[in-house]
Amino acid sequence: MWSELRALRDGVDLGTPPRDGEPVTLSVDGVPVTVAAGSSVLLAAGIAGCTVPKLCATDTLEPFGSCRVCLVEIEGRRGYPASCTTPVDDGMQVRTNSEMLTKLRRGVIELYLSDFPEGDIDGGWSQLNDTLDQVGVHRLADDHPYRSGANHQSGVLDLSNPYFLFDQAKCIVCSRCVRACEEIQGTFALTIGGRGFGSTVVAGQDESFLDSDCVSCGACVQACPSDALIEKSLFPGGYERADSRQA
């Protein structure tokens, strides 16, 4: 189903899974597009060729709506809804780019970067880096409004699993790994522990990955957009945590 939806284009992620339903026609940035009822605005935008930045959304998992990067404008509606959790309506008029959307997305990304290792920003190859390019944010400026304060840069570095590692300093708590473990593998080995700023990805009963119920399937690694979960084979000389210049 996904290969048909993506028209066999490599590297295309439409953000939310396809749906089965009656055809619904809407307009995205002036481009008419027809999708099945129940589809998300994000998916419709992707089919229309309109690239909407996203972090917590992927078309292999159910929409979650936590990252707030995929905001759009919908004619006749107040606010800026997340396109991944907003279902399409017949005749809907959607705009994915505007001065206000750019401002809002930059603000969200700056908040993420305020708690991300600065040494891992330039030269990175994760989806987060791609999103930075899309939004036009590349590094923390010296006068960054969120630069100082509490952070997670001394968080857990779990090297216990023989195949992959978890670096909490790079985790943006998007829950994609937790959802992949549940929806794709059905293992339920991962959860989000804590609340608010204290929220973290937890394996098992706050155990190492190796000691938890993790079966090393790699679904969480595949799902992670920030390379907080990443294959060890990519670091033949051993993994070194990036230097963080956070205050």
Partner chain sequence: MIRDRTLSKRRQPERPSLPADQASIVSAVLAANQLDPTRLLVVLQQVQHELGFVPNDAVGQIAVGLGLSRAEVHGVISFYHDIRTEPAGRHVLKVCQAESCQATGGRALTQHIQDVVGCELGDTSADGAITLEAVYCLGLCAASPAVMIDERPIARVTVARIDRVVESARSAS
Given for the second form:
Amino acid sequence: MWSELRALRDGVDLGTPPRDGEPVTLSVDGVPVTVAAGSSVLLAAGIAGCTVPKLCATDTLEPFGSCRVCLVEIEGRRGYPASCTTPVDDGMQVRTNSEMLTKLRRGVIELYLSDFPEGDIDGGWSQLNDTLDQVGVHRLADDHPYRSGANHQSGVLDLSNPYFLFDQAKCIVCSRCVRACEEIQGTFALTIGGRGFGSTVVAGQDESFLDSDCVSCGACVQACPSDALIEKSLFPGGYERADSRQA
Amino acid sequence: MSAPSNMRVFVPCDALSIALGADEVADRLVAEAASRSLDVTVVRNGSHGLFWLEPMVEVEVDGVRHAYGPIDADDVPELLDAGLLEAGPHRTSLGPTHSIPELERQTRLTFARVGVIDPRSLDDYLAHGGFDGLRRALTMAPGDVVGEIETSGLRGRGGAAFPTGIKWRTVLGAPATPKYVVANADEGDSGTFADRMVMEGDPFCLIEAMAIAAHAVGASHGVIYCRSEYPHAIATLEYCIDVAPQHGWLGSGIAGSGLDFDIEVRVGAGAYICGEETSMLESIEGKRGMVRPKPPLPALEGLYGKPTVVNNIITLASVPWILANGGAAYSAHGVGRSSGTLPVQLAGNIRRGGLVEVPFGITVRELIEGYGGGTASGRPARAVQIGGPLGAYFHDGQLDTVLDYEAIAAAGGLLGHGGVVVFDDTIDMAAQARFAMEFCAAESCGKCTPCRIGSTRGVELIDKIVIGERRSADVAQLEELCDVLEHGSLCALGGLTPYPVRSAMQHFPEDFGLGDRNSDQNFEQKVGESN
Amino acid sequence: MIRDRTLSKRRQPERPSLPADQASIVSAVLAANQLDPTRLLVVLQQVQHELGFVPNDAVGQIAVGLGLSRAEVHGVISFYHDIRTEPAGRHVLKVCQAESCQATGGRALTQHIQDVVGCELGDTSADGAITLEAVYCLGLCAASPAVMIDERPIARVTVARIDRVVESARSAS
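Could you drop in the structure for the form predicted in complex with its partner chain? We only have the form predicted on its own so far.
Up next: the whole complex, starting with the chain shown before.
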């Protein structure tokens, strides 16, 4: 199954890991698609060739369901389930685009942008930039009511690790780094500290990456969709934090 | 006339009664009785829930309980002088307890024993029908026990109103083992205290209910997750789950049957979100209380990934009565799809605050005026929040709404856990809307984006609306944010926070600087198309 | 990313350890919970019950004792508002901030309490007598407003009543 999907996906991140199960056939935006039972709707949509925006989902990690941009509509079900955490069912009819879905995804992206350095959007090459392209929102309007709200733009900039850095201003708290550290590396050096708006990615007991149990495997850097964790080698002249959102 | 012998005098041990001075009253009664050489036993019962009369003292004369209240510790000597032990007249006399009007008019099924018995006495529990439901259940096949719950029409009293029988049937049918029964006692909604009253007033009922559930679904272990704000409830529960196995009501071979089941009390640690069932399961597993996506349903993959019944305390406390009296007898109460009774909790600015168990179908007005006697301040009631911090605010024109799940939903609200909080005309509804967002921000687990960031933006937007520099743009943005919260959140905390916010803005626009709903024809446009 | 040998073999930084008396209390708590990682929250509650708080220097010992990482233990500690990492004042006064108390003058009462105690919610008074905490509902809503000092609930709170409570908390040890 894994190899079939690898072939199929053609370099595309399908969002959730493939499963091994009986074939299940569903339709996504009218396109029939057959995947293994236990697969996510997000994966099925990817195989059907329908692009569903996503941020916290990647096919090397178990689904998490936190970012809420992969919402879809499913015939006969109420609401707007996250496609990454919704398993496929035989005969399921999925819609990945509608006026409401566009509105909800834009609404979520605006919330992200309200706590993200504006200067890092233009020319950015992260997965977040891809998602912004897909949703069609790149910055908050100058008079957007979300501007000047509370934010984490003066949060930690951790340069302690020789190979990568962590810039909290660009962290979208999707937990992909925390999950990669657990699921891929098994080191458990990272966690989310605090809760609610105060949730932040922290190493160890809220210490520098170097002082924590981090073994510099790089799984977290690989997993980060917003370049908050990024290789230092990309900044030969030294890293400078981008201008934060204008108030 | 000789002094009466072996008299029983009752003083509640319920936390709110204690908060109003019940311990001091009980201590004084013991001391006075000793100094007067009276043969008196002071029994610490639960509260009947008539809190404007607490601390209430009762005396049992010829098998009838007579009530006095509210009693201050300093009233005790004169109360004894007035002939308390013969139920003599006193300025605080309330007559026979069962004929106090606010109690007499109730339909007490779930709360039949609360206030009547000594919660720590197994004998008292057994003498009042305790374990009748479990005894009957143990003679029935598990599927038939579930069938009885299905017949009763019982729906989850925690807020989601999901049919309990369907949940139990799912767990019964799940092949994996072991299975668990989790009692959700993380009663965090402001204005609610029914769970607390059961745990403090009739704890063996909860134990009995969990044992019935264990038999019905094949569970071997139970957990009661109680919030840390309820130290008295925790102490009572721990006492009772210690006593029950000593008499064969928990442990192996319960009541001589083949049922093996034990219960553990776990205490919360200051997180409202842990009342959400998946967050609670994470917390019981020792983790951060982060909400899990559904599916998988906890009924299939719950505690430690195993099939788990998660029920609210009131849901469970309704179960022994249903098993003892039959599901049909229960569903004879109530209206439509809301069968049985609902323990309503009257709170906030209300003259006669307390617990009122009534069949579904009563109006809000009857509750807050008939039972509650209007506001405590004597000023007009302006707003009523029904269903806790995630419930909608109702205005005075909506008070004839009938209390059942469907009618409240049709009026744009939700019944939640049955809390009714009354506000008088001094309340600033913009401040209440702000608080709803603030509460969501304070208690968000932080997993999903709408709730994690959106709640903070909501607070900021309401502040801007009140200041009013760009009011219409800010109102429009708040509307959009409410849509994202309602439809995009992972769980009900973010999903329902728009209810109090929108209802406050729609019904009380003048508090937001949006004109008066009575005089301004355009206010609907200004507040958008909420609801 | 290339793995750096010197980095992965580097000496872990020296971490301060708990004083021996506290460490033995933590050990006893861990043993009483059978070193079961699913009992982490219970362990934290019991350590706090014994020591009054969960010292940062206890995290390593708890993590090793339960087979968890320090990050996991820190994540749980920082999630739950009840778990404190600094000692509280001699008394903890929880002041309800929720709707039922708001309906009965709770906002003004909170302000008064902060004025009388001399600190904000979440802080401890300068004399170390009282820590003020916000709480969202004590379940005493039929007789609001309500507070709880240590584990003693008080309902239908008035300014005069709270002044007496604060005064006696200050004078008591």
